[in-house]
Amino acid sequence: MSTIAFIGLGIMGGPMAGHLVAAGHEVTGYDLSPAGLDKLAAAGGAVAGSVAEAVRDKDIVITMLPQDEHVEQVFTEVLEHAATGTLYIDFSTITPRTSEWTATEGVKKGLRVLDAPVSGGEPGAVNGTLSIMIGGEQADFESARAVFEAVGKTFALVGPNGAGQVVKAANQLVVGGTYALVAEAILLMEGLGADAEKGLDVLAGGLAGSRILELKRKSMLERSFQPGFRIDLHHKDMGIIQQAARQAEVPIPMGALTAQLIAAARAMGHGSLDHSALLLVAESLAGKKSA
């Protein structure tokens, strides 16, 4: 079992932190809230006051953060502070430019370096049936087998380091997509009269039955959206597909107005719910409002 430095740890990082423990891994976790500390220590892992202190000595380093800003924040400590050899893993959904400069600075300190970005949102986190898409090298891949094992289902190398990441991008692209068709299928089901309950039923169970029709239909219909991915983070992940698809010079015409309608969503004020609360927008603009 290895010893594992795990920095951030919130609503997605805390239950991943908590399975590599209940793997049998020695997990040091640092976070800025107390919470999550706490919650790793319950879990019968250690804290630490520091990146510092946490990565030092550590055969894995972790990480499970918002954004660009934080991973290279974080990574500037861990290149000061873990020992030659260590094995850095970004679990954080990020640009694939960042995940570049982790691997081209870490190889520069001795560092061996995936970028590694989930998709399951909290229950994939808290059950450890995440799927994962992986970016770096082989060897480091197989090394990492075990970590991937204990807080995912799916884990593939889709290629070099920030692959994963362009991966991230083209899934977040599609659930987004997906959500923003679901809510006008709805729309359109209940003006018409038809069992809006049953239909979506039938669909889960066709040629349009998606993973998002299996786990949120029932949610959506009786409009709850408690995050599980929140608005917010969808629309940092929207302006990374676009930045990627001008990098790669490809038109997202579709994902340019599932970017929009999710950029309605928070200048709604619906930032803080889920990503399924596309809905509230497709019902705005066709003049109704949620019950």
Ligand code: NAD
Given for the second form:
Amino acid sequence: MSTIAFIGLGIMGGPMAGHLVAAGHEVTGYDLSPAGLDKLAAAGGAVAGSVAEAVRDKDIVITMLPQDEHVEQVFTEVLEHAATGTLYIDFSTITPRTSEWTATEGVKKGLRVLDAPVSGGEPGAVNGTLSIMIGGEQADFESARAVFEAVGKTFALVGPNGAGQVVKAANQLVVGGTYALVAEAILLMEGLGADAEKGLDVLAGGLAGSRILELKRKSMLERSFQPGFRIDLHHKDMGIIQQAARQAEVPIPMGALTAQLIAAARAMGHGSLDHSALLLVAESLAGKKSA
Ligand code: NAD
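What would the structure be for the form predicted together with this ligand, given that what you showed me was the form predicted on its own?
So here's everything in the complex, that chain up top.
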């Protein structure tokens, strides 16, 4: 069992830290907001008053923060206060470049660094069934195995530092594009008098089937867009995807179009809705109001 500092106890980090406590690790949490700290304390974890206090003399330091700038800021403090040899695992979704930077700077200070973005959303975090894509060294991956087993179901080392973020970017590219096409398919069926509900059932069982059709077709038909995963976060992820594509010198025309549709959803005031709310953008383009 390890001593673990967990920074960022929000929608995802809160339940993940709870699973680590339940697995028998000694977890000390820190968050700017007291809500996450209270939940961790109730789950049997310890709370710290600062990043410095949380990370001092720990075997493992974990972050689960919103965006690059938060990781940059917190990791700078980790560099200053964590012990040599500490394993740093970042579960946040950020750019591959920032993950590479944490690895380069971490190694200079004797830290071992993994990027480990997740997929599976809040239910995956609550149920401990996340999919985790990990970038870094094989030996560090092996020593983090107990952490991944506590919070996830499927996890794999997918390459060197930053590669976890690249795979997460690919994941978000497919998810965003699929939502955009399912939204268009719904309007097409509804617009020409087909039974969209039965139509989507058939699509879900054929080659067009996907987890999105499986899990979201009912709520999309009902125009129920409670998050889930917010448009605002997917907008952030489309920026990461576009930056990664530029770095790889790979054109992503479908991704670029999806990014614009997600930006439109945000501009229309839907940033806090689930990303399936891309249907509202498709409706707006078609001159329709939501039912
Ligand atoms: P969240 O906003 O609920 O939680 C982030 C937490 O970080 C907040 O509690 C915030 O107070 C804290 N924080 C921010 N700056 C801090 C700092 N300097 N020091 C300490 N704490 C700080 O976000 P979330 O939904 O948990 O997402 C976290 C990451 O996981 C994001 O990168 C997101 O893209 C990714 N992700 C989210 C989902 C999802 O469904 N929500 C799914 C997969 C991946």
